[in-house]
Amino acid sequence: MGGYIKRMETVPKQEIESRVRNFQVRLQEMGLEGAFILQNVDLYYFAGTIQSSVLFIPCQDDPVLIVQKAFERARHESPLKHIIPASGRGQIKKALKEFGFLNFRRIGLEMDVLPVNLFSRYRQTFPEFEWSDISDAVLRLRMIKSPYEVEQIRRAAEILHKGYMEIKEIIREGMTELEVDGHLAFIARREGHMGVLRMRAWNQEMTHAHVLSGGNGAIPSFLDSPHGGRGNTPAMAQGASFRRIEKNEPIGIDYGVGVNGYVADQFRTLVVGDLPDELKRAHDFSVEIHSLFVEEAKPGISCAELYRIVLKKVQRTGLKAYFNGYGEGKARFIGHGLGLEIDEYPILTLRFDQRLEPGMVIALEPMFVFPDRGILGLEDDYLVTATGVERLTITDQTVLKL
């Protein structure tokens, strides 16, 4: 075991006692004693594992993480100082007590993803603790990026780089979406993609990449984005289909990559041939909305405000109709925070009024979707600066001709 594990990266320990520093400091603020951390992307935040543990932080000393499972390789991967082993939640409750924490009454949980059936075994375990939900002090406390997480979202831009500029000299006339969304997850796991992307929003779920070519394009799903596809079968109902690309049709790809846990997302508009006029005009003014968003974006303005910006904008090309989707299937955003999760704070939409800080990370992604003939556009991950934003996912924003 210990040479798999070397050659695995692990969160720095400076990282780990960052993030628990900061949201110690925040359930001070709500009056809360500690919380527990269950579900498995905020215990990899916290504690650099998702092994199958419970995780416990008080608003002050050292958190404890109670393993259940695999409690070799949580003492590998996390740095924490308190790393026990449990088989039961009789040993949680146990090993809490040892620690002084039964003493506490006010206990945070995240209950925006929380299993109602797990929440009522907690009251029960825990009769003396009266609850409340951190979920949203979490999300706000990853919403600002470290330099470390930073780069890890470089290098999955990357990789993402990589792929289209392999999957541009691939793609043919004749080939399936499926096939060409076999050679896009090949490309991402052969250069450390970790396999999955992972999306917190209830029923949402999103595989590596979405290949759309001409009318699948505009078919929309369950999916809270300005695009779907049909996928090959009603059990995932998005992405590529069996769809043969044909020449001078938009084939929109949405790409994502995971490296240490951090998403990198990007969609490019390619064609075998040639775009029609009205398509590329298009095309064209997506660029136009990064270039835009590139100028407003700054520190202090709200998130509720860019999307006004764009908004109007685009109200005076008489695009509105098609402009982040379509019908049924038109999003309610142009943007959308990225990190652990791909659907991270801050979002860029009416409803949501958080004003930009250093730190943030958004994917701004301004669609065109034009029934039966596909959907064009431009995604990019951003950086928001001291100054600005400065983008992190860097393959240029054309059009890729085949």
Second form
2 protein chains.
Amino acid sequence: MGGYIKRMETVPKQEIESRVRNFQVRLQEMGLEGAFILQNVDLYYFAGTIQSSVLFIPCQDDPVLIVQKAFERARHESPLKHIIPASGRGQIKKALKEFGFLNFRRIGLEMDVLPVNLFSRYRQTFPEFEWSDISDAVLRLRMIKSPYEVEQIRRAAEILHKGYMEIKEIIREGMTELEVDGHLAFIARREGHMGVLRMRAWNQEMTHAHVLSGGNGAIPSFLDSPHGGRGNTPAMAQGASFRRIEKNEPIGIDYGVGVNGYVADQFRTLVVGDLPDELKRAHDFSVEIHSLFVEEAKPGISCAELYRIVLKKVQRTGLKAYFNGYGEGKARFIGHGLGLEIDEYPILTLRFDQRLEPGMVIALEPMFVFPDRGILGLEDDYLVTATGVERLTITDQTVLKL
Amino acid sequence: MGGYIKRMETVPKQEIESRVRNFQVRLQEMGLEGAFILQNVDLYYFAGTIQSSVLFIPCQDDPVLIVQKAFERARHESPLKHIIPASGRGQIKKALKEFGFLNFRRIGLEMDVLPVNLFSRYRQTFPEFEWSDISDAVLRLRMIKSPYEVEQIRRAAEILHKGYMEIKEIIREGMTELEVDGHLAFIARREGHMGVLRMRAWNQEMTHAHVLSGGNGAIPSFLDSPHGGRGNTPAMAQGASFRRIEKNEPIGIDYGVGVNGYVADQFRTLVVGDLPDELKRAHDFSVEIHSLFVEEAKPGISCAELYRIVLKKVQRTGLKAYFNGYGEGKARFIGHGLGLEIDEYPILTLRFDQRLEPGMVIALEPMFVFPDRGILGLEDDYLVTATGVERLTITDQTVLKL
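Let me have the form predicted together with another copy of the chain next, following on from the form predicted on its own.
Let's see the whole complex now, leading with the same chain.
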């Protein structure tokens, strides 16, 4: 087994060390003596592994990773110093005692994702602890990406670009959206997409791609997004359907892949033939919004302010009703953070007054949705740098003609 | 929009009505006056839609579906009588008041999946309610499938069969596991797989297929399953990797797809060339275990007893150490229920003393894992009938030779 695992790209030790250190500063500011990290994505962030395990991070000293399964694998994957095998919550308590953490009282948990019953069991096992929610602290830490993290997103963006270039050659009139979706899945996996796209918000689920042709692109869904799509069953009411692609209609493709946990997320509009002028103008306007964003986005400006600037530009046109969804499908944000989950901080919306900081990665998605006609626009991922933003996605910002 | 949605296969009205009625009996037995249904899968089960919404089921009278997004779509998808638009928890309270449910006190919630913070908000909105966990009641109800539900699983099993037949023609020496995985994804989507496979247990995640060649098949993962696989990153440490397929080694493929929410789950062993005799014997023994199961499984026998019968047979051979995982990778169950989620009741394990009942659907997965050599066996899905079991998966129970 060792051989296979050793050839894996594990998270560098310095990454893990600096994340833990930054989190410990936050714990101290919050007056907490330690925190359990239990959710897969957060575990991966702080331990470099998502083997079935419990991570305890004290507000100082080294964290302890207590592994239920698979222990040897966790040891290969995680650079943490203290990794011990265990089964059951009794052993977790024993481990905390051994490391001298049982005299603690004020302990954090990821209460935005932790199920009620699991929380109850922790309360029973540790009746002496007082519990606080650390999810916002974790998310704000994860909001600022290191160069290593940005590099993984760049690699994911390269796969997306390859996918768009290949699918351009594959799509033809009469093909079903589901076939196009399937080809995109094939390309993603062949190139090393990790096989899942994670969302943090409860009950939010996404298929790896949305292929939205013609009127299908205008159908809203339960997803908190400007696009939804019909899907092919009410059991997963979004994305591709058996609808066949026609000439001269927009084919909106939202495509996401992950490399070493980090997701790139891109939307392009394609067409067999030509788009009607009105729809073409909407797409051009989406490109203009991207240019405006590149001009205005720099450290110090707030997300709410960026949202207002974009909305002001939209309101000067006749396109306002169609912007980022139509009717009840309208989304109240124009972009979102991107990293180990698709729905990370910051959110480009009126209610989010966080200022941009270097290291944030933001997917900007100004879309236009026309009832019965479809969806147009483009989504690109940007890194906030010391002086502005840099585009991480690399595909041309044009309508891709087939 | 109506046109697209109307062509969708929605859940029949009688299905929803009988599910709600059965649940109401359970609520009354539990002394509860009503329950909120919030999680996507349970929403789909009781309402026929997973539009972003809150379902309230009183212990008698009609349920109320309160829809945040997308309202029109929920109305097309769900056969429920009372469907009302709303935004925010204030509106939920208002709706409950209108329908006369605000004088209730003892209310159920799905506490096995509900996040702590969301529960806190419900407690704030409804300070007068006393809360109980209804997750076990929901899962035991969902354990017994109707003919409609079994039909959906049959349709999913047909897609799996098509997938195995096609992939037999595609796999060749030197191909990476990820390419094979990609081809399986393409076939699944082209045929109408809904695009997600859902697991209920927290932190359990699955890629749509596990392609496990040679030694990769023996690598355990965080998944509660006899197989795991290397994956291609510690961020999703399971399933296919960049390993290239070699001659004369087992290629274990676990493949799952969903139709209208319902999942079929199958495992087959493939080989380019020939398997070594010892591994061939292990595969033959897996087939024998399936025959034994078909003989013994009938209404009235308990899951624990079935587990013991199979284990007794395994213990008479030299294969015990390799059965359903090796070392810490060993799984403590030989099968699991299947439906809207992959990890449903019943579980074929010592600790689960539920007796078989007509309408249960069970995936039986006797596997053999040989360190550094790989995984062999087969998984098939069975329906418990009035007199025994009927196989729903249709692929031959042989090693598929390429």
